[in-house]
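Given as structure tokens, the chain that follows is alone and in the form predicted on its own.
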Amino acid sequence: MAEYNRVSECVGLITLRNPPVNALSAAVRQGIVDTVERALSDPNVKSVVICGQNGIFCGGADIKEFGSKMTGPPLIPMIHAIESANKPVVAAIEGSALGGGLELALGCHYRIAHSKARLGLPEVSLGLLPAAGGSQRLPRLIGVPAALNLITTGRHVTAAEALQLGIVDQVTDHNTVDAAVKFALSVAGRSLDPRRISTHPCPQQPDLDALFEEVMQKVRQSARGAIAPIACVQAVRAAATLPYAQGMERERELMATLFTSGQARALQYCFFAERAVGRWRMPSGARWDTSKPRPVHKAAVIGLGTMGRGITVALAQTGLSVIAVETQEKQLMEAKQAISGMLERGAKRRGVAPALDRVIYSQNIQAVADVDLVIEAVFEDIALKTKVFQQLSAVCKPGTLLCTNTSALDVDQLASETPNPELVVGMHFFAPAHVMKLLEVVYGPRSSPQAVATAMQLGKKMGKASVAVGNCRGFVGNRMLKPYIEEAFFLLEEGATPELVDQALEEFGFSMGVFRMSDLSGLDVGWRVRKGDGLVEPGTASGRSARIRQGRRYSPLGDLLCEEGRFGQKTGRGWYQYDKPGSRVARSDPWLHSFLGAYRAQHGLVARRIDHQEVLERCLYALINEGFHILDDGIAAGPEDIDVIYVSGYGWPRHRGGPMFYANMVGLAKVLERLEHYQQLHPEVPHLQPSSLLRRLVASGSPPIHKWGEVIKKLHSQL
């Protein structure tokens, strides 16, 4: 897995061969050890170049090996052997040098990178730290502040930034291996002592303690309970304060703690789950990826509100021509300005020219006549969307894919308004659509595999985590969100405050609790949906009957706040108060607390003490229970699909692995027991009734998450 050749008569060229990213598997590590030994023992070889095949240096460790006993030569002694070599070793970096790949390069004496290469130590995203000397060498090479930034965030840097930081010695636009061989020839015979990074002291930093205290405070705040970023800071501190050998020992100790942690397992599960859903399959087991997607060169967006603008930007940034349609002139002009600004800011961040000329604006739906795909993003109203789909069916050329950005409405109902329902799918984006990573691709019973394949591929081109889901009210994400929000409302009725509920959820790892998120998105959004469902009743009735709708418990708290004109941040008042409309800083609102007290008195409710544990169990287990219903109903193909949706689109903490993985970690029997407990206390709340699939899994011995599919198939085969 490492090929050896002699080039230019006296340069030993070692090529890593392990497609697709030349990961450092046991075989690759053995190959490196053998070929380095061969090059160093060959008297005709004066210097060595290490490169990777197919334009990629090395993507790092082979993550598949993490779950089994490690075999082959360990990475650290291998890198030490390269660093201590008596002949110069040059890393020729093309494509990417990530994780262990960059640590390997840091063990080399010199590093030459192609201008399009990217480098980084992303181990923190897997719940780990760079544990092959990366946390000790990088600070010695580029200084503590820069190393802390790279290691605690796991971000990738361009070759240009790597040169500026001092990670690489040279950047080339030409053949990187040729440049590295030429460079290796020029440094043959030079003293290598100054090039061995492990022998360097860390560059001096004034007031080191204050620096680490400040960084640790920031990292704790942004990590929201994740332990790997904190361990990364501790490892870099060891580099800054200890001799190299002791620093390496500290790195090893910290890694040992992280490696077996539940958080590392959760983050690595997320890594593989995202790749699993990219190979999209149907709940029945059939896979869509046997269908060839249609080519999409020209797309259209109908409706340029917040969502339509973001979708337009996302499409234009992929290189597509986009027809952006808005019938209201004022709205069109505002949208044009907003979209141009977003494209310019995005281009500046990426260092490219803005794609302004890719967007053509129109007030006339006739402008979409020759596009390959349309995404409808008008107001969330079934009558309006139905009208748009009827118009599109009359205007678009045959074979045009018609997609709806609905967040909950019936995709099949919209499809039935067209002569070709097989060409209709849902593309549920999340706001802001050009930033948020998640895309739910919703297939109805008549959607063709090719239509779904096309939407999935387009999502992938836009950089989305695209997940194919079945058609039902709310699909996967919003369907699960409903019981989560309802439980939060019920907790307020029983004695909690918005602050208590949000604090419990944010300490769990959510970036925002349910009430702060509600204020951000607007309370009137849910109010409008509840009105449409016939749940909002006028009047000031009191007692239990006033809190029952359609035979089940209902909390009118959100409706009552909306009747007061409290829509959240946009009005400066919601579950919290804000300094002014549009302000983001949520403050506790004495009015709201008085309102809750009066509400409880009116309905004969006695406030009781509610702790964080109850908040988490009732909100999260209700959400998880709905996830089991979704799997049972065949709306999601597997637990990975649900988890990717929640991590990518709903702020579920990544280090918790997603709601279904979290249930598996907590223990399915415990989730079942607590749901039964709360269901007995609140029999009028159906979503606390444990799913039959959850019961079946527990009865089957609570198999690990990757075995749930066997129980689901068995359950369906017996129906």
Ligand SMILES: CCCCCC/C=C/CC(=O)SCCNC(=O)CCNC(=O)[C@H](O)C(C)(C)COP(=O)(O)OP(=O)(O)OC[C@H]1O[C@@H](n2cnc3c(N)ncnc32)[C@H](O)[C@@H]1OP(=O)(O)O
Contents of the next structure:
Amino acid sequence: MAEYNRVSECVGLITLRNPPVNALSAAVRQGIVDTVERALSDPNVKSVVICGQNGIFCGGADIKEFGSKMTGPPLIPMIHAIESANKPVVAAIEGSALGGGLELALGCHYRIAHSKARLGLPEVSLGLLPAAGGSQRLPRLIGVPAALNLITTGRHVTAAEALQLGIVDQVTDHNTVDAAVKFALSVAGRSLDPRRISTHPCPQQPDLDALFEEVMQKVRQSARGAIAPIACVQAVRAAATLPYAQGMERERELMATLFTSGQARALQYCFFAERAVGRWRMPSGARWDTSKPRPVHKAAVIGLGTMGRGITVALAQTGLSVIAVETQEKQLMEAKQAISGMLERGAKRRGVAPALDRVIYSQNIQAVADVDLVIEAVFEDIALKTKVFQQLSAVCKPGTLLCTNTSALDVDQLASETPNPELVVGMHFFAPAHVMKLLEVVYGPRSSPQAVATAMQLGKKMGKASVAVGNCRGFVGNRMLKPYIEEAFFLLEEGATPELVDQALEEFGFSMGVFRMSDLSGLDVGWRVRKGDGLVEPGTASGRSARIRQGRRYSPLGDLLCEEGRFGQKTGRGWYQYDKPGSRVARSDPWLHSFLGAYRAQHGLVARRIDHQEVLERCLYALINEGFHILDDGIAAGPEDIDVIYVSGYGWPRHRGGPMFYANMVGLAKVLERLEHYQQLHPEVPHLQPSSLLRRLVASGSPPIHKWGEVIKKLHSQL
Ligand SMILES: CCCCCC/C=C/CC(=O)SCCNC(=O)CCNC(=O)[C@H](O)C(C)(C)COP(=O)(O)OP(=O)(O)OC[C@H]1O[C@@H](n2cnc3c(N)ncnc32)[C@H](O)[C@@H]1OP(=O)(O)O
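Other form of same protein, the form predicted in complex with the named molecule, not the form predicted on its own:
Up next: the whole complex, starting with the chain shown before.
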């Protein structure tokens, strides 16, 4: 797990070997302890180089070990032994030096990095802090403000930035190990005292208290209830104010609290869930590892509204040539201007040249004849989309993948309108498509595994969290959103305000409560869908019967607001009021409160006091319950798929792991009991009826989330 060689006669070369990222497992740590001892006791060795195999230094502690009892030598004394060594130790950093990997490098006396290497202390994103001395050494090396930035955000820096900050001593474009060996030879015999970072004082910083206060305030605001970023600030404060040994003790105390927290478990679950969704599988048995994607070099986007523009930008930024088609000249010109602006701004942010010439604009669908993949993003109208798909089938070269960006229509119906339904999949992007991380890849019963593999691979290339899901109304994300929104409407009828509901959800950790989110995305979107479903009835009918539609409880509140022209931010009025149309700062609206009062009076509803707990239970458990239905129906392959969708596309707080993980943490029996409780109170609300999968899981003793698959499989085999 750590190999030892003597090179250039007097340099001990230690190579970490633990594919794929040389994580510091118990065996690797033991290997480091043994090989360092060997190098230090060999009189022929004058200096030591530590590197990692396969072009990666070290991805940090082995996260898989966190769930079980720690064995093997601990990291802190191991790093301390390196720092105390009487021979220079040089870290040769290729690929990544992250977390414990960078902490190991900070224990070395010198660091040489390849120009393409990336370094960072991302522990905060796993609900932890750099507790192998990283929170104490980094501020001593690069100063408090820079260390705070790196440790509280967990961001990775390039080798160039690491050099500028003083994290590394040299950057090379050539063989890093060779450069490190040469360097190690050149420093052999020099005094190592100035190179032992733990012995340095923290660089002086004027008005330390004010700095920490300001940073703590910012961090609390952006943490949305996450505890690790706050502990990170406290640990760096210890580095700035205490001697090293006491700082280390504080680091240990803070880490002990984080390490066993539910948040750390949730964040580590997210890390593995994001990787697990790449190993997709379909009910047909097709899988990621047996389905070969087709190469995609040239793509087309049909329809250049908001979604089409974002998708065009995302594709061009990935390096693809894109044909962007819009039939109306005026719209095409406007889209060209908007897309160019987005590309220019994106390029400026990333410090690269804008990919303007990768996009060709056309009014003619014939222009897409030779592309490998098309993404249709025209208006959500089945007749229009069907026409586009028929045109595409006639125009495109054989084998072109036809994707629809629909968020609501039936992908399988569209596929059936084409001669090659196996080439059709949904690619459901989220607005703005060049920014939002989530992509649902929607397969129908006839989509070929190759089509799914191609869309998934393209999504990955675009940097998206791509999740393969089955075809159903709303797919996964929007299907689960429906009961969540409906419960929020019902709560308003029963006495809550948009402010109360949003506050409860935002304190839970959502980036935006349901009503602020609805104002942002536009109330007319849902109105149009409800109209299409025949749910919207104009008029002033009152009483309970007016709120039962299609046999179930219905709240017309959203429809009534739309009838008033209150579409949200874009009209300056919605569930809140705004200074002007397009403004983003939501203010409480007395009109809305009187409207709710009048509505309740008209319908004979008596407002009651609703607390945050009821808001959370009704909105979140209704959403989670739909998640169980989705698993039961085989629309999502596993709970990780649902959780990645909610964390990366719907503002679900990452430190709560996603809705299904959250249900697992709360306890499935408790979720079931609360759903049964609310269902008894609201028998006319089907989405509060607990799913049979939830009941089965509870009956099976509420197995941990990674074992749900066994119960789901049993259920399917009995159907
Ligand atoms: C009470 C005191 C206890 C003290 C404990 C000491 C604590 C130390 C703190 C830490 O070091 S925490 C870990 C910090 N490190 C990270 O957060 C890095 C995580 N990894 C990455 O960011 C990326 O994997 C990468 C290293 C940049 C490589 O990215 P790439 O896209 O090339 O590959 P991936 O698909 O992400 O990963 C490949 C494969 O490797 C698994 N993996 C990655 N990192 C780790 C790790 N640190 N431990 C265990 N496994 C890791 C990953 O899950 C993938 O596995 P798969 O099975 O192929 O999906």
